[in-house]
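Below you'll find only one chain, the form predicted alone, shown as structure tokens.
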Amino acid sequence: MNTVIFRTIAPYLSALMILFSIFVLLRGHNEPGGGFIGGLIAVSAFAIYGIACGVAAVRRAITFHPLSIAAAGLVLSALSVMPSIFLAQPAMTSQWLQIHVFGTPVDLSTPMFFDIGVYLVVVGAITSIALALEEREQK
């Protein structure tokens, strides 16, 4: 299935899927989606890219080791619980902060950081598994 058409379209399709996964991640707290589904879409993009271009190309594209990405996501998810604990509220109580970026108000919340952490855990862990399986099959 490693045709010229597939190898040509895979990088563009993967980039589009990564953008869509970020869209699903960021809209996920208020609508269907979130970190888990967004992470699965991103892993699918890496898998498609890996099938078309090889495991080495995927490892170069993601820069960091996948398990390091998963560890960073786990730390971020754990840290998103801390503000509510420090404010003597039940764990995982939503906290909101509004900042202004170039005059535009941007709302930041602990659920958003939790979702980003889940996204990174899913991307890191499942990408690590997928790359290991693809390397094994290529040998």
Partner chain sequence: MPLTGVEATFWAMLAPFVAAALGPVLTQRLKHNAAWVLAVFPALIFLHFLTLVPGVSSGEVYTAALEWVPTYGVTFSIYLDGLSTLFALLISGIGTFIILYAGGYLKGHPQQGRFFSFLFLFMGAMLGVVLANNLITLFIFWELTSITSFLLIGFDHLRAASRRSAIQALVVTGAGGMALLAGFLLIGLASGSMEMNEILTSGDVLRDSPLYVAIFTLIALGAFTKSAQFPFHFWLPNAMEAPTPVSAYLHSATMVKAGVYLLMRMNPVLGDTALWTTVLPIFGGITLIVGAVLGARQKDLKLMLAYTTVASLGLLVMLTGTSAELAIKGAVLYLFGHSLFKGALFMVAGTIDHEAGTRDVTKLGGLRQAMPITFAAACLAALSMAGLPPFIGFIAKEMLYDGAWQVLGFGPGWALIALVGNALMFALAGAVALKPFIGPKVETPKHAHEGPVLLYAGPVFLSVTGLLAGVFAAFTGDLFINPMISAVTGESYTYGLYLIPKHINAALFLSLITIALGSFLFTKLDLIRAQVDKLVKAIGWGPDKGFDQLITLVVKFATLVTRTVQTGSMVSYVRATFIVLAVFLYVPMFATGTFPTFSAIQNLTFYEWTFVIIAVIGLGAVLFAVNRLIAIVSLGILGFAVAIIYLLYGAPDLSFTQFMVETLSVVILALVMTKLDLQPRDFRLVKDRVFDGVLATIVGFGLAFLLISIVELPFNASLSEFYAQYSRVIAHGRNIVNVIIVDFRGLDTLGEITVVLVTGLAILALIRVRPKGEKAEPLVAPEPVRNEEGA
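No experiment lies behind these values; they were computed from the predicted model shown. Positions refer to the first chain, counted from 1. For the two forms, the rigid core is made up of the largest set of C-alpha atoms that agree within 1.5 Å on superposition. First, how it differs from the form predicted together with the partner chain.
When two forms of a protein are overlaid on their rigid core, residues whose CA moves 2 Å or more are considered shifted, and I99 is one of them between the two forms.
Can you return the structure of this protein in the form predicted together with the partner chain rather than the form predicted alone?
Left out here are the partners and the other molecules; the chain alone remains.
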């Protein structure tokens, strides 16, 4: 697997895939996509990067331990259930906020944060498995 071509291309490929995964995540509410799928794409990106450049490089690139990322995702999802409670509505009632960034309307919503949480959980949990498996392989 350690060909020069693969090792050269892998970082760019991974970066593109991560970008694409975020795109898929965010468009999920209206087009095919969403947190689960986006997360899986990101995991493949990390897997490719790991196979090409080593697990240590991936761990450096993502800064946090993958399981911390997953836990943060779970917390984010759980928190996104709460806001409606403070508005005296049942838990998990979705809240929407439209802001304008340079004239473009952008919808922010609690389901979006929920989906980002899903994305992070999938990325973190599966990446941690993949990295752990790759790591031992090199020893």
